[in-house]
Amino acid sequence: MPDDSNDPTSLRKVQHVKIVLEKNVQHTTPTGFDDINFLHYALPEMNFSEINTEVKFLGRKFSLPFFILSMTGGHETVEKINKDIAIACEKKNIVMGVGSQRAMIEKPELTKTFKVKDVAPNVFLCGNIGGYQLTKYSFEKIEKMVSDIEADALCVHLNPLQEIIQPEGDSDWRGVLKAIEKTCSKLGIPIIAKEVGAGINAEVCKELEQAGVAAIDISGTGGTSWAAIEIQRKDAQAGNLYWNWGVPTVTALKEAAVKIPLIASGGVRNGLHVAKAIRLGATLAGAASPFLKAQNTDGSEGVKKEIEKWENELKIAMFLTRSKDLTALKKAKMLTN
């Protein structure tokens, strides 16, 4: 087993899992979702069990709209949650993510980390890599690291705010689009562009599908806050006054006026959420913390059943709104102020 408990990319990755874990650091203003409610129909008129949440994403079916998102690897310690969630996934048949996989680009020994197939064969498994890094590693680095662990696709995270609140980040971000150009045009699975809870505004998510990127990932404030993150693992001062910034979830899908596929992400925190993700037009929703504390707690089981919870909370939203699939959902009655 290497020893890495002095690499401080490898330490991050704990610190950021404990931290999740342990401490408060979730945005302090609203997603905008319990602003909206759907008309209610007291007929549903309806069989609760034939409602179907199938979605294509990617070329692929599944069995319902969830993306669990990437939170870690890099680490010998966080191996086995990267493993539970697959097995959790695949049994559920949604798509989920790993980490920044830059870790393993430095220390091709900690590959297994984010490594999940060998119990979780089926999954539909996204890759990670930032932004920033396209424009410092080579294409064909980039190409191993999704070969390596075999991704169906890869997730290009935008993190701007925590790389500047962060003492050791990124600070010169020139060129990240055209290396994102770059890499749709070159790499052979599709690119999913997301950020980590500041949001996507509408003009950068236009450059993004015109740079080709398959899915965008609008991921806005009211969930996890990376200032904060931040400002718990090194006392990052900045970090306080910048712990809400960003664009809100809901105001982010709203505005998204693209083409290509819209994951929404960032307080989702429950099916009656997606629902409402869904009918604003997303076509997946995802979250990460709520799947790695049910993980923390119990396992891929813990996953599965947080998985489950979600699913009855969305089919509930469906039956209530006369949805019989999720194409209906994306047309239900909302309530009007």
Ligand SMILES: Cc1cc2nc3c(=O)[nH]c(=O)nc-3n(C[C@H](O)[C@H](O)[C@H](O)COP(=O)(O)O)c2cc1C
Given for the second form:
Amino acid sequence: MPDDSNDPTSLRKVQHVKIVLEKNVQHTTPTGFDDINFLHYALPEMNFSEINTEVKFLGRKFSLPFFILSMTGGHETVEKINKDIAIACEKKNIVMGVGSQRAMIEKPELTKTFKVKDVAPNVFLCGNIGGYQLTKYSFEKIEKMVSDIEADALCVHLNPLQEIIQPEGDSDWRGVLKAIEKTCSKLGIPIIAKEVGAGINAEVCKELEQAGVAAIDISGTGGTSWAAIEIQRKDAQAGNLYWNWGVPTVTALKEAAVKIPLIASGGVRNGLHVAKAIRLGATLAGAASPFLKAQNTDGSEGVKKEIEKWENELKIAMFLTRSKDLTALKKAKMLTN
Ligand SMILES: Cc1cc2nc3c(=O)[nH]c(=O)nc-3n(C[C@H](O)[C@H](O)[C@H](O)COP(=O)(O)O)c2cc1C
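Same protein, the form predicted together with this ligand this time rather than the form predicted alone?
Shown next: the complete complex, the earlier chain at its head.
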């Protein structure tokens, strides 16, 4: 183990992964996906093999509207997770994110744990940093952080719930929006604002759009709960009370009224959820913990298999709603009852 293995920022990332793999840290309230249903067509009148799932996002064409979300990096034991995910994402031509790069700003020798372009040169890679950290680090550090891993976009995470329930968490959130705005105007790559599982309400979506972000991942409740993770990790007493706090994924998606692309995440667990998210206005749907589990089971092959399972499930929904492509899926008829 290198000396940095005991660094608190670095260790945190290892703990998060271990907790998500070993404990039940999911919200106990629903995403809302099960309350909406497509109208079934007994006559699809199309060939399943001709269904087209291509999508354009941030100027690039992807084969599927999936995003394997920001999770890890920052410790040598998690380096393989990022590389395995990257290999699968490149093969399937979908978007991927790495976890918070704060650890590599603090300890540049950890940069390699976030680097994936050596194994997947064509993957569309999203870097990651906290909105709060944007108020603390110089612009030059942020710029170097993204260029060091050759990121194509930067996810800026907003995690006030996770921070405020930790005894040592960041509690002065003044100026975060301004810092996001400033970074958007100077950084040469698009910025995606994201929550981490407590959702972004319509008012904040508008504020982020006005600040210049290129896309928003609403990451709502119904999936991984960070209050739950922090209870496992340490004494976060308010965690139980706030386990399910936030905006459910479907509510956040339905209410967001912005022109920039939306990413739906938080409890997205299969291709049917993806289909419903697209129908509700998302450009992409993303997930974190399901792909971490797939990687843990069978490395890069496990991630690829999980993507292919979701691909098939998405196409079944498209087939049964007469949606030959994602543009048609966006207009698919829903059951009204
Ligand atoms: C192990 C793990 C680590 C995560 N680390 C980060 C992170 O560093 N930065 C971030 O923006 N989101 C992080 N997230 C949050 C996810 O990107 C996502 O927003 C959230 O988990 C909801 O998706 P899910 O319900 O599919 O897990 C992490 C999630 C998991 C499961």
